[in-house]
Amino acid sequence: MMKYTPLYLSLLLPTLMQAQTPTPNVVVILADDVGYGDLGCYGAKNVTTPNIDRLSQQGIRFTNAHAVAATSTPSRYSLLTGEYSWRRTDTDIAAGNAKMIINPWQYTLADLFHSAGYRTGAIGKWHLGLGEETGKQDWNAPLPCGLQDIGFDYHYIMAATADRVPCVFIENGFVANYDPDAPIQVSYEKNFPGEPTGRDNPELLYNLKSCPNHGHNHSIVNGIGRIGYMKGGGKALWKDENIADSIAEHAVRFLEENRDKPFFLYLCTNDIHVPRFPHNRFRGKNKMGLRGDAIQQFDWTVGRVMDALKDLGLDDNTLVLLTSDNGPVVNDGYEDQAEALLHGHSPAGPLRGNKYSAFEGGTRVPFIVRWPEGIRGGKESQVLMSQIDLMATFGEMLGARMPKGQALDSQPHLCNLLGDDASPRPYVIEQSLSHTLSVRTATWKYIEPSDGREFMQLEKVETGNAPLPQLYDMTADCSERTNVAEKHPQVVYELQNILRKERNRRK
């Protein structure tokens, strides 16, 4: 196959299109709190990650790519629909039982791809709501709502997240391995009657024990508390130990079913997040316990798909894009040692803050890209970079028009993701759990004041609010410990200026 220099692609790649030349694939890889330290290739201490540092080699790593928020709902949200999702009230972590977050009338990644002739797919992690009503849905009968009316042509998920309950995985709409000897019953208000929880029943958290305080104690599954109450299940109930197969498992099995045509796959591995609890081939195998045998099982995960990519001769012109939903947390609600086990291994790097956070560690993330047939490998590049660009960026190289009103904040640049340029972008904002706003520049990190408390106590977590306004120089002070707003106040006034258009600014 002919080799094109990633600039003349850009070019070309309309013209190439209508000469029905094959067109890349392209595999999102969305970790789970996945810190910019946490990776061998970003300087990962006690933890090993040759698949992903094998990507990297192969590929471009980029060191100042950023998520849009610091936790997972916002991050997804923004990822799949290029706009802000501070711009809506209802993209907060999402329960399990929430309706979905994203608009069917709304354009997505997935529709992008989808329109564009690509067979689409999500698979593992979701987190962004199915069905019509939040608690009203039936999960015994296919939801009406769902990924198939937002562009993905096939979807198997977890509905939220592993310490959430539905404990199930949903294919194409409906409970996979159904059970209807043990009918699904869901609640976040209260528990079902004669159901054991984590709270008056800890005698069953046979695997992993919930940390007190901190709401993981409703219904256990498998032998681990949940967040929401949960009843029947039976068959259909996940093992956590087997969630990364069953995600690598579907993953393959979509790539050698479309290995014939071009195809999106939008990957969501769970691995890191809690409960950490990792298939037994992987466990004693890292002197941080269970979080560095998680990252481990992640680093399989990535090494199995490049893999079957390989098998079926898809790898070459397949553009693969690994990073993070949000910056790295440690503690976060069960006994799992992960904080006492660190060794002096740092999960957000030289940066401050992990997950939840203004600090950079909440947004900064790893960000690698690899087509053996649009990039020359083996670099790192520095330019400013935000997932809110993925849909303009992936719409510029397919030479697809965006609608009137949709992907409000995504901007293309193709340039910068193949490593053309090293122009930044002009800015990027940023959400902390605590809806505190970021603005960052190549130089410049801006954090508007707050007065949101300073210290999350159970997880551990320095949130970035404060009273008065942030300014750091982000060139001379990565570690954000010197806040400099007093003596560059142009700065800042330039900074706070950008954030009142952009709150102002309507589609």
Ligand code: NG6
Contents of the next structure:
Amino acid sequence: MMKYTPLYLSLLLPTLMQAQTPTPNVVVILADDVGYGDLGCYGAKNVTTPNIDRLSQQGIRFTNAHAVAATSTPSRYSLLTGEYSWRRTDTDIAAGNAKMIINPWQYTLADLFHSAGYRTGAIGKWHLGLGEETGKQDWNAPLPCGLQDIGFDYHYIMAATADRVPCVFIENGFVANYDPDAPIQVSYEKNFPGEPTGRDNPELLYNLKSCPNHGHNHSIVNGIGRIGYMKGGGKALWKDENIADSIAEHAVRFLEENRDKPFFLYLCTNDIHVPRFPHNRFRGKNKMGLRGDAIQQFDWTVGRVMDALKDLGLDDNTLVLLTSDNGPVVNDGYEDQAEALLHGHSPAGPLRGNKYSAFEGGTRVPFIVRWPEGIRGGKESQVLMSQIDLMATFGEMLGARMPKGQALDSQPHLCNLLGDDASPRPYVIEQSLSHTLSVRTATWKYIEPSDGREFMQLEKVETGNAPLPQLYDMTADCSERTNVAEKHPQVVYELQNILRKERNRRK
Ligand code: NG6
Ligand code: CA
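The form predicted in complex with the named molecule is what I need now, so please give it after the form predicted alone.
Everything in the complex follows now, all chains and molecules, and the chain you saw is the first one.
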């Protein structure tokens, strides 16, 4: 295996240079919809996240790190491939029966680690499609074309989101706990004869009611309405209250089984996406109700993984990176009272906008890195970071070369990741739900003009769309209140130029 000597070790212990530190194991913990202000160490109110706070005390807490997009599928696509999702037309929020979005010939983060001799695993939320053709999957047979084709040695995943069918886990290409007595059928077009739906049978939504005039009123699974129709599943259907436990237990098993090998684990929690339905252990513990309980459950998952690493004697040489796929949303379509119970908590912290937005709250996310053998802990970093760079940055760590034409948007910034902010990224690009692009530099945020809607009524989300160019001075106005585009035409011109060049960049 290739070797990497952490910067500070090479400075402090030059005599040890010969005995290089092996590259670390890597665990990427990707939360779902956890906002910039949702964790204790990022200033959350009403909720404690001791395990995550400890990660941050022992590692680096980044305050200017960005997901590529303000929704899950494009954000995850970019993180795993190092390519901006907006370069393609088919990376929007995927249905549960979408075909695989990442092409098997694309080089992914998993391929990168796999090629370097790591065992690679994906556990939890996937949301990047499965199989060869949309809507044509046979869920009762091994799925052709899956994570095994893009570098993962092992996977235990939810095909899409907990609010989308099929409501089953898939382990290595096949439905986990498959029940031959309850064959699975899935459609995003029409219901199966005789099956109840949330729309027609709201009395059957005994666990959680969907908001009127929102999605989540198709098939009912466990008394919760979902997006899309499914039939069957039987014993394979997940129980929503056990999803976090299943994900954590499979993650721990993966760590145990690979304790003697280098490993890369892509661990994607279902928390805190809707439907928020945490285990009884976490219910009623938080005055913010189910959304707060789901944050506590997320923190528990992190603690479970960190304990397992410690018990296995691996925590010192494992790089744990915790982040989120997009910003927070309070009401995302279920009557979980999340809005009424905020009690002054601000899920996006001081930032304007939410999940879906071009405003900063859509894409600036928590980002914590801990690696005791490789970095000095207890640090806060304000350096501009983007998840798009994980490919090239881990490539730099492994001493690997990217295949020609792959991960072209990804830049290596290993020293930033390890706490020496010596190579600031000049800018990052962010994508909103409606494909409005923004350019962020250390100082400025430019949002391109858009004729998209300015407000999402049910979610109460300001999209950031506006017909005129917007420019904000993020050092003086991090809440994007005062548009200074007219005052700084030259800056607007330069940032527009960056966007134009990026859009035209040949692959
Ligand atoms: C939206 C859903 C929302 C959520 C989101 C995906 C409606 C009206 N809204 O379409 O509830 O599922 O998709 O979230 O159905 S994400 O975090 O996975 O991108
Ligand atoms: Ca998400």
